[in-house]
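Taking the form predicted alone, here's one chain by itself in structure tokens.
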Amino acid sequence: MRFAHRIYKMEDKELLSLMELAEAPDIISFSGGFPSPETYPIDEIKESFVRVLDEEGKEALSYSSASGYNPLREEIAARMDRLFGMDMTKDEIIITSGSQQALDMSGMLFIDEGDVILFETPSYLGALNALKAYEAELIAVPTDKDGIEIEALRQSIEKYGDRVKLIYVIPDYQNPTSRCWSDKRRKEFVEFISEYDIPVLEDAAYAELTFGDTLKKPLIAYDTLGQVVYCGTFSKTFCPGLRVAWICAHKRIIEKFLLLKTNVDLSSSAIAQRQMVYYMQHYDYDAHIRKITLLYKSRRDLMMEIVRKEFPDTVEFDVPEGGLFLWLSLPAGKDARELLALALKENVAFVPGGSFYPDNAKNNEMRVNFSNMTEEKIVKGMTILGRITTEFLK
């Protein structure tokens, strides 16, 4: 049987086999990018669904508008205005079935075969795979602790010229490194990119998962030309199973996304959108986010304590100030895939860092999730991983 050749650009058989093994029930898995299931407000969600079905069941079980349920778009617009000082309307927002659909539709909208996508390195493998399916060339741009390096970005744009069709970034507590761009770098980036007619895809999945007191302004808040496409989601702050997310962008771009949405799946789940509105109007969503970030901060602290105690000094890391992940670097020349094979023998899993680079360009790093495992499993699993890492590096 002949398949479209794009499917072969998406294959990562080694990672797929490792992930299947890592998700086995007896594995202590630090591999997923998941929020903790114990944070899901199940009783409140149950009541929300019941009330929605009681009060507007026929509408909730029918098709929705392709752009999304208007009250939900209005809630999101008002929330972004309150959090980030953005004067926007529902007409600048479209609801998607998870942020992964937003990434996929962005590839459909902006990318032709042979185009170039620039992205910070390392970066989210789900986005790289989604965009790679549209037969673009993925070019990594060096990134420091403040964010993507502006001069390196300039050099890449000058090198590839009109082939550069999109820039993909995760400014807030990014997957996989938990790096968060500084305010200065955000302003510099938006000012710099305004010199070019290139759209920017801002993945904001982790934007509200800060362990500090204030949220960073998103890139779109600095954008005056309508270049930034902002992808937000309830998956990391509420629960991923509902698959409710959104795209925020200039109206001229939203109109194009709307054409794609109509053809991709007609509309997102009507009942899930209505449930989300009911929850936001009848419960304290901000308090819920504060609760989960306190939990994740405590788990981060516990994991950092064990890493400092059990891992050799040659393993480097930065303490994440938000998000879901710890990014560890082994000494140069060491392969985290080999370490994973050893860890799996003792029922512990993580994701090797090479998966977050095109063509596995760098293999001495590893992503460890601290949000999804209980404290007991964090202690047990990270202690085992520390011992194995020590032995491996000898």
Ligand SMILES: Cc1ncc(COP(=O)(O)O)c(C=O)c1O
Second form
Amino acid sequence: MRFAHRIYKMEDKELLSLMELAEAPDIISFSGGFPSPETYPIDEIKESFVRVLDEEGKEALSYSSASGYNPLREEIAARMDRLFGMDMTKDEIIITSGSQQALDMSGMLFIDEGDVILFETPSYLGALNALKAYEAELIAVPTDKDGIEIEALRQSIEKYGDRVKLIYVIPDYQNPTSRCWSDKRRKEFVEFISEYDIPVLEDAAYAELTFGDTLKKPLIAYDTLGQVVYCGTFSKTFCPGLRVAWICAHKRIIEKFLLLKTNVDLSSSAIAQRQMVYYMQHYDYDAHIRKITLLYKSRRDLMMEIVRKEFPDTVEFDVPEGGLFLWLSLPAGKDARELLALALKENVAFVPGGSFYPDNAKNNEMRVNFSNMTEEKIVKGMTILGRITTEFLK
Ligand SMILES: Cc1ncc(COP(=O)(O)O)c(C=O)c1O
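Okay, that one was the form predicted alone. Can I see the form predicted together with this ligand too?
Following is the full complex, with the preceding chain placed first.
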């Protein structure tokens, strides 16, 4: 059978088969990228669904409007205002089926074949794959501890000129490194980019998963020109199964997304959107987020303790201040895929870092999730991984 060209650009067979092994039931898997299922507020969600079905069943089981259920758009606008000091209305928001859909639709909206997308590296594999489907050239821009490097960004923009059609970034506790851009870099970035007519895709999937007391202001809060497209989601702070997320952007951009949304899936799930509103109006969503970040912080602490004890000193890392992942660097030249093959033999899994670079450009790093496994499994799995890593690096 003949498939479209784009499909051949997306496959990573080696990784996919390794990751399939990682899903086996007896594996201690540090490879997932989602919240711990034990934190899902199942009773509250059940109650919300029942109330929605009792009180507005017919509407909840119909199509929603393409832009999304208005009370949910209003809830989100009010929340963005409260958290980030913005002044937003529902007309600057469109509901999407997961932020993955927002990333895909951004490719559809901004990219023609041969265009260039600049993105911070390493970066979220799912976004790179979604954007690759639009036959863009993906160009990596390095990051340092404060965020994307502005000088490197300037050089790429100068080199590729008008071909640059999008910049994709994850400023908060990003996937895979959990790094968070400093306030200074955020300001510098938005100021710098305002000199160019290039849209910025701000993926804020982990924005609220901080272990500190305050949230960072998103790029969109600094943007006065309407260049930033902000993608938010309930997947990491609530649960991914409902597939409810949102795009927040200038009205002229939201109008275009609306055209695409109708083509892509007509609307996001009406019942899931209505249950989300019921939940937000009747329960304490902020308290829920505080609860899960406390849990993840304690799992991070436990993981750090074992890494410090069991891993060789040549393995480098920064302590994550939020998010779901620990990013470990093996000495240059070592291949984390080989380490994964060894770990899988002892029923432990993680994601080799090469998957987060275009063309597996760098292979000595690894992403280890700390949110998803119980304390007991963290101790057992990381102790095994520490021993295997020590032997591997000898
Ligand atoms: C950075 C990032 N963006 C977006 C997504 C997709 O999330 P959603 O469940 O909202 O589609 C993920 C999921 O892992 C992610 O890590």
